[in-house]
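First, one chain by itself: the form predicted alone, in structure tokens.
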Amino acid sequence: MDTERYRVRPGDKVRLSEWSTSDVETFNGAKSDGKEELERYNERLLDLQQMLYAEARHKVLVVLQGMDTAGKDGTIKHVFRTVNPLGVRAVNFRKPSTLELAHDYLWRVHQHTPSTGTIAIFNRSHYEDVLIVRVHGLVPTEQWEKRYAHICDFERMLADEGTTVIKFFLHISSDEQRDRLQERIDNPDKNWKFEHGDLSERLHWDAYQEAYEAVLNRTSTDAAPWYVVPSDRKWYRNLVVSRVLIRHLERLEMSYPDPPADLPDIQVE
């Protein structure tokens, strides 16, 4: 499965209208085949995550961003279905608290970055401070404009200190978002997901697309790459995210720690 086509390389000029939200071309099979493949990816991810935890040398930060209904929660649920929760932690960044607003915008984020041997998953992230802040004009333009450089420096520092940073933009179409929002209204089992704010935010669709393009163009680096994941088809989204994660973890060339030298001679009484 070729996932490099979804990677935004430094210097790329991304126009999201030119990136498919429904592409499935890198997988040769139907939806049912994709679900079977995901089970194999789940098992491989578990193996790698356990090795990461046991070796305790590396750290991994996974950033999930996307429009409302893009599938951030679903990605966490399906991609990380089999991992050991002792070594994986998901953090959901909602509206900042009064305490968080009293600090710099990276303060609330930095304390949740992964420790050695663990994976941290950010459901939304520090990028909200160049997304919703930009779209709604919550701070002056000259203030949020500086944040792209801040964020690149922050992620470079994390990488230099041993953190593998992988960022996913879950790319859905406006039509798909409309259908998913309507399902939250029509399906009683999904009513709890519906918020009136989702409808008002949808009115800013074009402004958010521009804001995301700026993020992808200005903050995808070799140390912290962005992947634009086609997400209209949930099963394919899960495959792409899983495969990218597996490739990055395999590149760490991890191994389990050597056992004690006297292990063969030990007998449990």
The other form holds:
Number of protein chains: 2
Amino acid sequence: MDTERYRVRPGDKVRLSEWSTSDVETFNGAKSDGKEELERYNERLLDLQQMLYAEARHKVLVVLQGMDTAGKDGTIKHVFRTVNPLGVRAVNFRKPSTLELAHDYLWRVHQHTPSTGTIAIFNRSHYEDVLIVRVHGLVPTEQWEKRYAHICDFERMLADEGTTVIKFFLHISSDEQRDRLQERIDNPDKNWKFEHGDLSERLHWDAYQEAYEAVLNRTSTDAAPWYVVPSDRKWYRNLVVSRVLIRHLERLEMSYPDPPADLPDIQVE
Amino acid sequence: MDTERYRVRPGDKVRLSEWSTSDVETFNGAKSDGKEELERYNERLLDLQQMLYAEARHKVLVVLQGMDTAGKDGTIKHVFRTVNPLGVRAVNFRKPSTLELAHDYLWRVHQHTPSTGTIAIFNRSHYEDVLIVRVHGLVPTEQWEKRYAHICDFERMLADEGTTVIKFFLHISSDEQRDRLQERIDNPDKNWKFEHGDLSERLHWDAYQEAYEAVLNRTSTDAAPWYVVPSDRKWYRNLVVSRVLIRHLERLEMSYPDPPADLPDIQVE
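With the form predicted alone done, generate the form predicted together with a further copy of the same chain in the same format.
All chains and molecules follow, beginning with the one already shown.
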């Protein structure tokens, strides 16, 4: 799979309407083949994550963003189902608390950035502070306008200090969102996921797409690239995210630490 | 007192040997007058801090740096002796813990940045990561070299998001440090402050002065200015720090929140 086509290059002018939500082209096979392939990716990701943990040299930050129902939770569940929780932490960023709002918007996310040897997965992130905040005008324009630069600076600093930052925008169509919301209403097993707020947010679809375009155009850097993942087909979305992660981890050229020189001579009594 | 002469302007090329450590010129009076003046400053600072707390709109970060014995602890004690601890928090940054070292160097300081309505005082800070780290080569040059830019970016973000950042370098002479270290050895009441490590650090005096010059030249911005405070005379040091703080707080043009419109009519039964 060549997933490079989904990466937003610095300087790109992304128009989301031109990026497919249902592309499955880079995988040569049907959905059932894709699910088998995912199992192989899961195993490979586990190998790499174990080495990351053992070597304890690098840090990895995965950012997941997308419209409601885009599949952030499902991606975490399926892509990371094999990894060792000791070395992986998923963090949900919900509506900020009073304490969080009393600090700058990067305060709460910085606390949860990964330590050496670990992967942190952000389910939503500091990008909400230029998404929902922008769409609903929660702070003045001149304040959120400066945040794109802050965010690039922040992620640059994380990268300089040893963190691999990888960001995924799970891209779905408006029709797909409608179907998934309806499913949450119609299917009793999914009722718990339904929130009235999702319906009112859906009315701002175009404003959100525009806000995401600004994010993709202004914050996809070499240090912290964005990938626009076609996400109408869940199995394909999982494959793309897995493949990108694996590629980034492989580039770290990790190895297990050398054993003590006298190891072969040690006899446990 | 005109304390502007102690501010490092962006673009200045500071040579510390040209900045006085014993200047008392901006105060018109003797040491005993200075001590009386400090009491008036203490009261004024309390008034401003109460309003900061009541208004809960601004955040204030005070960074204190200086060579060993420069008087960071003493400054906190004397300048802030009247303020309400509910709204002021002093944070010591000592040798980083294992957990702290497993994250980027801004991680531990970001957590302690002030919330709205409060003042945080950093006793040492993220600047140690371009001071002791540089002098002792604790990370490669190409890594600490990038930190000056990170730090400017970080403080710029804090300022954009409503934090007033004020930084003080407490400037003492090498002779003054020698006398103060000797005093810690000779005076039983001060023995608890003595550490052998201070003597070995003193051998790196010139390297530290050079590292401080780089800090002052590269990180004094309009958003987060440095002040080089003559600190051989403790009473004068306290006056300068107090005066600068008061000026910055006054510029915030704070006021107490308006009472509810019906307040005069309310009768407590």
